[in-house]
Amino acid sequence: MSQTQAPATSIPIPERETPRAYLTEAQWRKRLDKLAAHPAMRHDNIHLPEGATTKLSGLLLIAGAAALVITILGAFAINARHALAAFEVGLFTCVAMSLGALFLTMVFHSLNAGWTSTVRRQFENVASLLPVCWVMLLGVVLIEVLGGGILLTWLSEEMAGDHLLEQKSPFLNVGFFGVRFLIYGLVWLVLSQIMVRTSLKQDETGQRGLTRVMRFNSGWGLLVFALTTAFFAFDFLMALDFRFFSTMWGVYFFASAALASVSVVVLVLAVLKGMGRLTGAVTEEHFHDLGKLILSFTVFWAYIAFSQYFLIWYSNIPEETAWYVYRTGEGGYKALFLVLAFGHFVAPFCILLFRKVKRITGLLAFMAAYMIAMTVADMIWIVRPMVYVGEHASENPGVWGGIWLDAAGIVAPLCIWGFFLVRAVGASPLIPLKDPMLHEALAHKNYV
């Protein structure tokens, strides 16, 4: 180095290029003051008025309670298997949305994704409902165990002599099933509370170190998330037919979870924008990126769904192929199979390819609602065919038989879950107030 050349360390770095880790406390406080003065950070722009969600949450609770009562009555009017299956379709959709939101919250922290700061709070709100989902799942578990296996037929004493079940008994037994279920609840509760409570605490204190806490916990959290999500899918969805097995099942359920979570967050943000909130904080640039995520997970779901189908078709193992034969042949669900093939992939893929669709809030919100409906349809395709099989086949009223019970059973958990979501949205600031990357999100711009 020449004597006239100044050392690199003496070159001043403009504040906008200063790495976050090198901001002094004084510089950080200066940035917070600057953010507080930003037009998008007005109190009425990033908060809902007190009581603004009371009416909607009340309507959702009433609708959910009424639908639950109808579902219970349907269990006596038609049968308990049908009612429980309908309830599980809605409940598993709720679980998928909350699990996907938890996953994406941890991914955003792990990747240090600055653009997500203003949309992350709604992912946190959706993820915070995992304890609610677990409580509803507890009701399902108690019904299954005390009822001796209603849909989870491996719990039934009548299956006691089945050779394949005996081979799987180290995994499929009541004691281990209960332990796994408790682990799911513990892991989901801990992870969701860490992400949500730490973020809310940062709103109050402005401590930058809390972002590192969330990033650290996201590292190990993603691993245990992957394990608990996969095994949950095995226990509650794949085990509906204990003879069926698929090594891709956990990923198949995860694909639905990620897609549904982004979709519900887009809906929440669109409603908030319609109420005149988040102006300048969540822009068409953010919706554009969220639209890209919906498109990406639509393709990912289709890739996993096709890969699973192709491998099972190619291997031609009876325990595997029977699951698909019933849903694509004589079981009466071929029409739904075609709906999923074209409605869950081909149609949204072709529509979401267009840039304008992802940048117009109303259009993207419509596509988000549509994808949630497709997720429900996917859950119907998985769960509903298991109601009238074997000795129960003669009771089958047909695909459209008892449609009122299917509707009530699906609506009940979705409305109850929606009640808690609306309350969560109204109970906290709509964006993280003092996130270290908030300035990046407020200036976010798409170039693709």
Second form
Amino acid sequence: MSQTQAPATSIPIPERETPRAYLTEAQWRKRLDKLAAHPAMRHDNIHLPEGATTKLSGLLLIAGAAALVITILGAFAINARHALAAFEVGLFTCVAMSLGALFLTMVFHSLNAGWTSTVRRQFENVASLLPVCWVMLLGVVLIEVLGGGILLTWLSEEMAGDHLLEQKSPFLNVGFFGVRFLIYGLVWLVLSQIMVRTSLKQDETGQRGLTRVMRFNSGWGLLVFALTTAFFAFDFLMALDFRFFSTMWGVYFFASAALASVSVVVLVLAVLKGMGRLTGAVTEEHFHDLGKLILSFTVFWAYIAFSQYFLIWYSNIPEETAWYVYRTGEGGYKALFLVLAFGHFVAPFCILLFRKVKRITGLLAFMAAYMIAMTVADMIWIVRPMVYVGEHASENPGVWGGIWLDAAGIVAPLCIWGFFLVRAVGASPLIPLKDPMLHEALAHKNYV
Amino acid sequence: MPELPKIPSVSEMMALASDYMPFIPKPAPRYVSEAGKPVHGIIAQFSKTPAVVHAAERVRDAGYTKWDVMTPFPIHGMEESMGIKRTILPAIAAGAAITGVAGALAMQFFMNSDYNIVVQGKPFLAWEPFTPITFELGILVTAFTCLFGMLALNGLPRFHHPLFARDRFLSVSDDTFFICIEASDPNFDPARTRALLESVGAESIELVEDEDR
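To complete the pair, please output the form predicted in complex with its partner chain; the form predicted alone was given just before.
Starting with the chain above, the whole complex follows.
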């Protein structure tokens, strides 16, 4: 008989419940019931009343349509280049806001960020407008291609012999451009629909697993988001001057996108708070954190913008430097450059450093609106100088000439986009109702 | 704005310095234990988080200023329960940042205006190459100020703390909470402080002696 055999009368191990990392389904349902009884989860606190948004959305639609008509008239009255540039400034701001919101939604999911649960629905609403943006972009693309290169001069016949364009033709040709444009649309449609629909489905069913679905899709989503955003910026913003190139360009556009999206969400939340909604669900603690995001992306934008400028300034390569010569030279763009340096970075940086500014909803909402205006100014600075260059310089009506066309062109896409945003906000609950991390967001507090 | 901390009196600063410099005499203790050693304070032991939070609220309301709560993990909301004001560190950091930025700009300006060298045909005193240096020096000065300012405001580093001499206190890094009210607190009174700690539900109360030198 073996010596090592265990004695028959060993001490019995007490039966223990297997430790669980997750709640059981019954525990989860119990927590949902507890959540539903939370004072912040009153129905009228987290829903807008039926038809509360129709007035505002109708107003925006009328304003957008009127501005669009004025823009089209302006295209004939002044010229098509001017009108298209103005429209693109507004449209790129819309695309930036929607793309940034999609990015932040996916970041919140992949970081498992509990405090964002109550503000995430508004990010989803902004991101859900990506298909709208794509349709408006389709209009621009059709005008460019059928018009034979209005602002995207590489499409025009006159540039056919240009040596630099010939070298870049494997990338800059109509066929590949069209394919890329379709890919952007497809990726943005799929990603925004996954994020928005899954979240809305969770509101109804209360399935915890849907959060994992969204987290999984955020992983690959962030990768293709980065690629499509960078290449969108190359195709639509950098290619306005096909001789210019900057490997930082994608990040530069992304910085504006992230900044503008947080700003627009702060505005939406502030308006909802003003309507007496979201009491206890979105508090000054959430605004404080969103304010921190605005501050950090303001710094990030300045960091990227300066780094890009600095390298080009130092190396002094003609095809790169020319881009900055247009934008810091004649036609009032030097002034705009300084407005961006101080108004887009120095002033908001100093103001947003203060804790109080981030915690007072009205002040932060004002800063958010201001940052959106600065993003528009940034887009003007990128797009507008390309209108009256080269052979078109003689048509230049001056800085303030045709300002009405600029205003109408910028406002038109923003109003149309705003119409869809207001409709989206009114159509769904204002916060995700059954998010597994909702209790964290409802108890969110900054301990500094 | 966070409230400015009170400027310590000369005797307080001498007491602080005596912790670091052995040739500076220690101030005479307010209280001496039966063994003849100076009294550091009284510690009270707790084993439940809510108990220590509520006890801290009571000690705060009793008006003590020189006391601390020791816990094995951070307890959110303890600052409010202890009545700790916001730190002055952000203001100090802002001052450091302005100093760093101004110093960097001044340094580069004087270096470049007195000793002009043409580099790559760029203009003298161009703001572009100044920017990274200004940024980096601003960050450097601010980061060091934040780190060392935080340590200084916390009274760190220090060679020794009387609490570490208590064997019972070692479990503070495991599963026990302590409140320590120091004898240097103007409100400290051996009998009344002990009675207060008893009334807030301490599981055990001990006198902590300081080391003689």
